[in-house]
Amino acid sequence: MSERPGKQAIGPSRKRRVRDGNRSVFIFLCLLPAFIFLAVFLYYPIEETFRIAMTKSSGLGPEPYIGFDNYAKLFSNEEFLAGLLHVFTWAFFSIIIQLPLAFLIAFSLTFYANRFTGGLRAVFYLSNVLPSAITAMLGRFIFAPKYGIIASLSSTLGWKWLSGIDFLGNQDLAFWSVFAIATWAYTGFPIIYLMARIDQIPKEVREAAELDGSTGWHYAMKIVLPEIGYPLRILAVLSTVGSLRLFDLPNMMTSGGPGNATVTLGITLYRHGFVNWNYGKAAAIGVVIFVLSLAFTVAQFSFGNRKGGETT
């Protein structure tokens, strides 16, 4: 009789145990998949980058290792640098462009909001939903120096001088040829990002505001933009990321040319890659676009956590 109580009292302890036991194997179970997934396509190719950056491969035969030779010729070669330059620009470029009017749009579709406003919400979104050889087949055709939109519309105005302009043949004018039609395709999402974290903003907020007398744009200097301090960093990451990977609207608008004026690091790993047969450079390539991309994704959430950001 003595011995039951010590008996009933181990009892649920142990059950809990072997109850906490079996729900750990079976979360265990449940990752088990996501962790081979992600094994398997995503840690073994980034290792296997790492390791054929440091060799002489053609994707053929043996694989000779050579350090960090290919490093060293990759940043004394001029379409890399120069690869290297556009990509940071772009960056630079969307972020204090695409998405300052990226929040004008999304705060005046959202704070003077009316019936026309879900139709031009997908006005915006729809260059975000077209395919990129289209987008970039729309922007050779804007540019076209004879027969395109920007070449007829001035011959109808009288402007001779500009419908002689070859944009996306002209060194000075590519890259900015080809950012302009970016700025019209990139900017469809994060307009559509904004409006939904902007609607996320209490409407006693904005009544209040309205109490104290501010504006359109003192509301949304000082109470809007604090409020999606948060998301506009997570678009900047984005755009900067996005921006270090950039190959697709280029590629399909002017090959990086003319020369060197619209060339990515993109385009570079595709040349040497696919063109050359070089592994061993284009995985040097892709290892210098990880490393900054995860760089400037470290950087930015840090500057921004030390700014106090929203942490939510």
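What you are looking at is a predicted structure, and each value in this text was computed from that prediction instead of being measured. Numbering follows the first chain given and starts at 1. Between two forms, the rigid core is defined as the largest C-alpha subset superposing within 1.5 Å. What changes on going to the form predicted together with its partner chain:
- Remark: with the core as the superposition reference, the CA shift of Gly158 between the two forms reaches 2 Å or more.
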Contents of the next structure:
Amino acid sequence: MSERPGKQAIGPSRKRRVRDGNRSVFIFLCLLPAFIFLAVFLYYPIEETFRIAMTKSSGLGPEPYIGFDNYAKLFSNEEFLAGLLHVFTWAFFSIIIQLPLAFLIAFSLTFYANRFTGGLRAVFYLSNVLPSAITAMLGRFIFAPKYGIIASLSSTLGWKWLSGIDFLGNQDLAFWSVFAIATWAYTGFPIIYLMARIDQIPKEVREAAELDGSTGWHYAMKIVLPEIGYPLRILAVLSTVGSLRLFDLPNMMTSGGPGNATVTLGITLYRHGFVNWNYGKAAAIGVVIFVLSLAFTVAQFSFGNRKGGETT
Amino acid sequence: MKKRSIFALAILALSMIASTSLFAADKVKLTVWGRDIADDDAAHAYVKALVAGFQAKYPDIQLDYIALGDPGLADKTKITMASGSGLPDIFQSWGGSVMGGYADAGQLLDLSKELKTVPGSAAAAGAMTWKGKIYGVAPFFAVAGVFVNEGIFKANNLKYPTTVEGFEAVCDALKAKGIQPIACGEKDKWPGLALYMYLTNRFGGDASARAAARKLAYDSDAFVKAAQLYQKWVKAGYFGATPVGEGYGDAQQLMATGKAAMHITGSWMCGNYSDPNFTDQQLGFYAFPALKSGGVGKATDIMGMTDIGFAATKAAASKKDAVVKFLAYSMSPEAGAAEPGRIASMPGVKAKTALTGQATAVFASAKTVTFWWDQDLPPSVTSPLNDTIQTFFLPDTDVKKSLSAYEALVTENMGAVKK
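Could I see the form predicted together with its partner chain next, after the form predicted on its own?
Time for the whole complex; same chain goes first.
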């Protein structure tokens, strides 16, 4: 029996097709659990949030469709607008205060590294591992009127002008009091993150800079800062997205008050959904936070890429 | 012989397993969600006695009491009521519109027939009734009143006033002596509600009931006058220099340490304010006074609501008997006797302290009882109400404008005022 001519020519091709097919099935099966997980816990909730945002839902009973009514009402709601303003203000000052502060501390700890700086790393990072509830309690303990550290200390010293200041109850001060605690609590992570990146700069670069007569300040600004441009951009994105979702610290320190002085989008969402049983409006706020986070992340990376930053 | 022994043992073991299973099948399991842990804290004495007493009295019912804390109880209840699955048989409830919302959604068990005969105060029963149906019981009821530091009043030759105008004079006198007249704790927002409810009542009588029925706007005369007087008192320093920076716990400390002379709050504080471990001050409890002139409400118009209550869910439909036994036991003098400070709704429980006795007397003198607005109004407008009241504490607030914004929200959620 001789084989038909041409069979050998198509044999490898069929085998390859079968092999490719098996490979595709294998890849599909490997990806399936992850896809199911994402579909159930990410895509479906996102779709539901968009859907509920178009309804008047109390969580109990029917959910009548009301189109974009929830969004329209949000943008004329004082509390929501105050929350929007506060998260942008928070993001702006996080970037211009917390990031430079983190850079200065990270640079100092690496440039002037000695046997004490290892301990200091832990001290700076400690605030980051504390639960928000503890941080908020510490914040209240510091700023509380009458019994707080500042009030008690200033009373003891006879500084009435200071002991009478209501840091958390004054509309003009409450936001900045919470922000001060946040600056302490949230700067630990950027410090460690930047230190890891600064540590990666080859020692030869520093030695070369020193041979050229570079000072510490000059080295920081002209060599280190350009080297950590990409990590700084990531931190800026994290700060912005974190600000948009901000909830725990202001909620526990001031409950968003006095009035709307420290309200954030997260607090407004929580109040509408879980306190006022208005899940439609809460979902609409969730959509706004989602869209803004996405827009800012894309914008900040696009801006960085145009400037010639790293892309990976 | 050995085989026979093994066989006999196997039979014995099987019969034991079977009897245990049958016994377990006979034992009804009752899941109760509460707020407080059944521990040795004086404030939890009733819950502890209720759980232990019920288990001892009804060994055939397996009681699974789960303490969820605050706001854990409210949050978990709300989520399970929304999903309709995982419901407890009984949950701690304050009644009113929150419970009403669950009833309207068909999640509660109508026990009107079974609970009609359980003895208790009419106001407490009213709080656990929604649209004519009884869904639970309220063993304890709280009323808002004025806790007064008798020592400070005596030392300064002051007497508790009978009019709002006299109340202002007392506050001015205290302030002149360097004593903070009223402790509040408005950081937590809800503590300011009791006084606003009283002031609104004193200016407008049943204004709140008419506003809830949409026959009156929340920015109408009585509400605005009450808010203006409230803000005047804030500006006069009656609540101290930092009322919005202080929480409810801070307010309690001011009273406990004799740094504030009065505290307008619920009678649930009677237990703590009578406890020598909590305070060494001698305190009294009084009804909020009426206006001398131009007022409608009287000193016998009292604000209050359920202090501890329980309602049953539809999950308990198949074990109604056990549920009714638990609810009836919660209203028994046997369980209620352990409570050191709250006002008992059930007959036969005497006040343990003089302060509770005074609060009970205020409750007994009530000609009308108005339920807490933040429990009785629909949830969509209750938290914004407390937010609005907090704005009265801010010196630049135009209270009329704040109330108009609140009225707009009420109109959106409850409809416009019917002309």
